[in-house]
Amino acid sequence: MTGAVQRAEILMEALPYIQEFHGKTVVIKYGGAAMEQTDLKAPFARDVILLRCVGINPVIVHGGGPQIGAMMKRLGKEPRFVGGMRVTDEETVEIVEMVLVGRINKEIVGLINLHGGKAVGLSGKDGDLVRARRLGHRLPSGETVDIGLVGEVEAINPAPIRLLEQNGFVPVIAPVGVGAAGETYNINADLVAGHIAAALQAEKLVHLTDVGGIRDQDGTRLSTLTKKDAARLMEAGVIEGGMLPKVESSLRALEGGTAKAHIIDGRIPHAILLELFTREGIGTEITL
């Protein structure tokens, strides 16, 4: 009997943050090593689906960077990139459109499906969700370079993601916008991640990675981060490569109105439970 009575008191503890965030929307950024291992792909349809089944509202947007790149040499085009940005011609952003959603889009909802949810696919080209314009890219240097259909959010509409929450349908979106004329760009996914969040007012924006937080100078975890702390961190260079726009996603969406922004490791299994429904959570909490 100890161990069933541990069990429920590991239930119960979640159930002040069941009550706190039910109705509410939790946007989660997928990608890294929760997307890619076959081990973890199951558990967080699964997890997606308890939150789901306990009356929060999750949003899904999704990566690809790795999967765009092995597709693009596949098919004999070497991938470049500038200041560690994808050059997007319009034959590669085909390809980004192609591998984000038509492929990883459609296996993610399959997944969340196949477990017993109910998922549908967007790209932010549907309903017109992620109008986009060309992003400027400027070199440290000072010098400004064409990178082609890469673009950043211009404004997000929400009712498509509001539709399919109020039909009980978890959204998958692939990161890939909308311009004036009809053209299509390539957008980085943690920033439309954040650019989502703030539209929809979320409660939470949750970045899956494959690091276990934020680190100071000596090595050490942050539990939590302020607006000013990361401000700090980013001009002294701790916090660069690929989590500065993590945190560049987590300060727009508290900017817009997220409450709180989370970034945890992704390759611990249920890694999104233990963030929502336990006290102490794992990662780095944000905010302002």
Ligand SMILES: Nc1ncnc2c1ncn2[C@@H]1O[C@H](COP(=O)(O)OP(=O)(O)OP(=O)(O)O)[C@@H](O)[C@H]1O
Contents of the next structure:
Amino acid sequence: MTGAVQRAEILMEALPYIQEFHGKTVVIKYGGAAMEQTDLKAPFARDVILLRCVGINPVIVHGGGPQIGAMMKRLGKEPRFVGGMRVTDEETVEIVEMVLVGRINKEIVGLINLHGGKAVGLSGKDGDLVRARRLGHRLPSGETVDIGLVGEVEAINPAPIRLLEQNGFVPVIAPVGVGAAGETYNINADLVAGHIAAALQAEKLVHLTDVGGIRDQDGTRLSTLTKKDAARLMEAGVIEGGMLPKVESSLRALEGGTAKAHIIDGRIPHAILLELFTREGIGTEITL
Ligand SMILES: Nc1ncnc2c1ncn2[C@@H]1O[C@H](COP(=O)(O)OP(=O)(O)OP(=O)(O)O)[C@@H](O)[C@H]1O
Ligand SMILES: [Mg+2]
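Having seen the form predicted on its own, could you now give me the structure of the form predicted in complex with this ligand?
Okay, now the whole complex, with that chain kicking things off.
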């Protein structure tokens, strides 16, 4: 009997959180790295369905860097990077759109639907969701380089997301933006997630990635990180590479009205549930 009671108590631990988040929006960035773990794809889909079933509105924004690189190789095109950013010519952006919108987005949508949820995939072009402009990329030397069709978010139109939320669907968003002349832009998924969280006034923005959180100079995971500490660690080069856009995205969301931003380990089974429904939480919380 005690085992059964304990299980019921674990369920009850979630009650205050379910009450708190009921009817609220949670934006989840599903990282390319976390996504590659095949055995965690179905549990991820089921976690998302559980959130929806207890009245929370999850919105998924996905990445896909490694998958784009692999497809380019298959098509005989060598990926090129300048200062960590993918050089994106016409042909590359075509591949980016094919992989993100055609393959990865539909895979996630398919998994959620297969497990009994209702997901609808959108790219930034659908309903003018993500309006973008060309990003001027500045190197550490100060020199600005043209990296092609890489965009930055100009504006988010939250209407298509709200429409889906109100009708019980889970929006799954590919980070492709549309320019003023209809051109396609490849945009960093972390930054798209931050802008969407702000536009939706989301309760939370959760980045699922392939590390346990943000580490300081000693390699110790930080359970909270303030804007001031983040600036210091970025200046010192302790926060670098793929973590930079996550911090920028989190700060953008918080400044735009999102209540909380977290960076957590997507390789842990049910990471989202642990973050949302337990006292301890996991990963790093970013605060202003
Ligand atoms: N201070 C830091 N603490 C933790 N990780 C850091 C830090 N600085 C840089 N990183 C790097 O950031 C990486 C996470 O970002 P990355 O872009 O690789 O993954 P992702 O965004 O989840 O996937 P994708 O970009 O494919 O969607 C970590 O694997 C780590 O190498
Ligand atoms: Mg990344």
